[in-house]
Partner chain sequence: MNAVEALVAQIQGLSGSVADLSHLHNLLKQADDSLLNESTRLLPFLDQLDPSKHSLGYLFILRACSSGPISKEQAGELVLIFSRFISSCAAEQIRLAPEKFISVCKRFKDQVMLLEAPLRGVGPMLTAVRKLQSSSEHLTALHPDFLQLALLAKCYKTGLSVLEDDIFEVDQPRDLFLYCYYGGMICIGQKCYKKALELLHNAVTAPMSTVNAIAVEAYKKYVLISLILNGQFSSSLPKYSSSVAQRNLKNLCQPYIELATSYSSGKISELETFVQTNEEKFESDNNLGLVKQVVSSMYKRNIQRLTQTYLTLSLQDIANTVQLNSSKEAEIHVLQMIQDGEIYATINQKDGMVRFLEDPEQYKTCEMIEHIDSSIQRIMVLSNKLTAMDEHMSCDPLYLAKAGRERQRYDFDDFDTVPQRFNI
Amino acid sequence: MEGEDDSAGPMIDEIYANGGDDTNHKRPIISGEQLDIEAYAGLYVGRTKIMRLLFISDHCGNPAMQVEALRMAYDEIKKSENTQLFREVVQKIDGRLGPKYGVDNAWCEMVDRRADQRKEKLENELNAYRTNLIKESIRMGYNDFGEFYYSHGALGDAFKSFVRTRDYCTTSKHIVQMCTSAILVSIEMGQFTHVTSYVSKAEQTPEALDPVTAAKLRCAAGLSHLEAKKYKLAARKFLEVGPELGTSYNDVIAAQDVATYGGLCALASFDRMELKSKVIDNISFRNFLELVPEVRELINDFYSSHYASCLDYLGNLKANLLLDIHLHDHVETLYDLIRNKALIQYTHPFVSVDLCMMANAFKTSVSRLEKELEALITDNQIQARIDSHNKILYARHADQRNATFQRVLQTGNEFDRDVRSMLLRANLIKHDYNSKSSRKL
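Output the structure for the chain only; the required form is predicted alone.
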């Protein structure tokens, strides 16, 4: 590997260390142990806790983890009023947890009967409010209906009820409350276009936004951008979330998720300067990163060009990230983007790179590395060519002297053409050429 000057020496030593040969840069890597479901579920409350547990049971290949997730989901649902979801969980358990986790018909009948009574009461109250035309009471009535439908799993009806309160909102706080309720239900339904719309509507009333609500809206916007694969916008939103969030949004997202989603999206989409200024030096976001040391370390490793260590962290995190209800569809894409950025960043400072040494740094084979580099060169992300025989990557640096000469020559030709045009025009005007031509006609 040849640098453009002698100052590349220390950097070469640093990159040699990425391959793992230098013990000075070794640091403890997180274990590949399976997800601690109980600790994970403890981060959330309400419906999202149940749905995340069911997602784990559906996507995990470990039978013991599947059963444990279903057991915890069963216990959690018994604290709620969603009998339909309860029956679905019992069907998934299929007797694997014994008679204690079977169908509880008595509980279902009691909850359904109580729900019918509650619904009838809400209908009578709302009809009375509408008759008396009391706007605030009507708004509260629809809001109560929305909460009722949400607790019983009727998300579509809940969304309609919350949105109907819009016509009866009299203050900015009422509008923000309507938007946050609609956002909550929209996230559960997976309707992220609604999420974006209502986040924008809520942000149009900044005077009614307290720091906690503002943090919630940024989280919701981040999830919406993540779902749309707009990773840079998602990263920016998660990075703007303030520490005021705490555990206040655990019915949607935990503080640990803010660090994980924001960190990975930033790695995949930010350039080196942005990564430093907006992530590593971001004191507010650093508080979130402290909750997930693995993500903090892999970001620092990436910025410090310790790619082997960074990729080890990513590899160990992958299995658990694939069990995340929001992130699982994006793990492969984000990992590819991060790896490609690492390859580009590795090759950028040098005129030539030894592929054997580079393969060692990225813990891969030379043949696989060649294919990755070929794809990046074809995509014009790396300006280089590969010597397959000698296993060397040669950078194609532009000839600055020749390029400058060509620009000067082009500028001279353009100046000569402009001067000739002006002289021609001056002579035409001097001899009154246009006037003579017109008189002849």
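Residue numbers count along the first chain shown, from 1. Note that the rigid core is defined as the largest set of C-alphas that superpose within 1.5 Å between two forms. In this text, all values refer to a predicted model and were calculated from it rather than measured experimentally. Compared with the form predicted together with its partner chain:
Right, the form predicted alone is done, so what does the form predicted together with its partner chain look like?
Excluded here are partners and other molecules; the one chain stands alone.
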């Protein structure tokens, strides 16, 4: 924390020096439109709102924004019952927001006392249900416990309680409920392997899921794929999310996020055909894209090969995406993938490409472009060779016949070598065995 505070000073100067609209700035945080925290936080409810605000305050490196995020987090926690988180936030604020945002011991004690009472009551109830062996009541009891732990921030216990209801589920509706609760807690814990398994459990229930739940499950699955860096699978899941989602999953993900995550993952991993059929022509996903026009525009630009403006949009978005609790780890990778995709797509239809024109299209210098292309060629992603003298890229068509001859001769030599050493080894083993048995005799 302290380190970030120190580095924040000169950065403010830079913002002013650049008039605040320098979009291609090297520091990732500063962009033309600074994140409107209030609007952003308004998209979410519950614990995730607090966690997202805290995440922003930890990563933005801009004291004004940091304090603002912390203030909102403080207000939000006051509405909940999580005293532990409350103390953490107070510590982070560190008196910067005046006495109004200090440690409210009275509130904490009051909440804790009430929590103890409630816990006792729940325990009593649960015990009573258990002695009576009423399945449905026991399930409700555990469920209440789960909710109780969740609201107090004991995620591990909450997860256990929700999972325990599984033995008392009688209908598929109950199972789905159990799964969604477990998923919610797992996402908060960052345990995405649990998320995957409970999503598949919920999808296996015999009765058809209602569209809202189905959409929620897709979101959760998408998140877990994203976390596992399986961007293609993540993109597919996000694209399948139905428009019924609306604001119903705001305690995890907002519809805007579905558009951003899905759009970026799709750009990074889909080929042109897929991009057209699954993203651009996808009517239900279009609704999501309307919520984030920048993403919509950049996808269209990418598809219509306006790479410069596409990369511009990406550059503008980057700062805000880096403040996203789920996406920030993947922004760099996704951006690299998208850029590489763009480069590959650009070169694909040509036999020869003028590097100067290409550098213009990608708003970069020829020498930097050359380096990027070199990496892609070495990686065998572009079949071409660079004429660095005339600054032209020539497509390279592999001669199948020659390659086959080469491969055959190589394989033959390898076979030859392997068989000879194998025969030798076999003889050695035989010798070893013979000498052993002759010693025995």
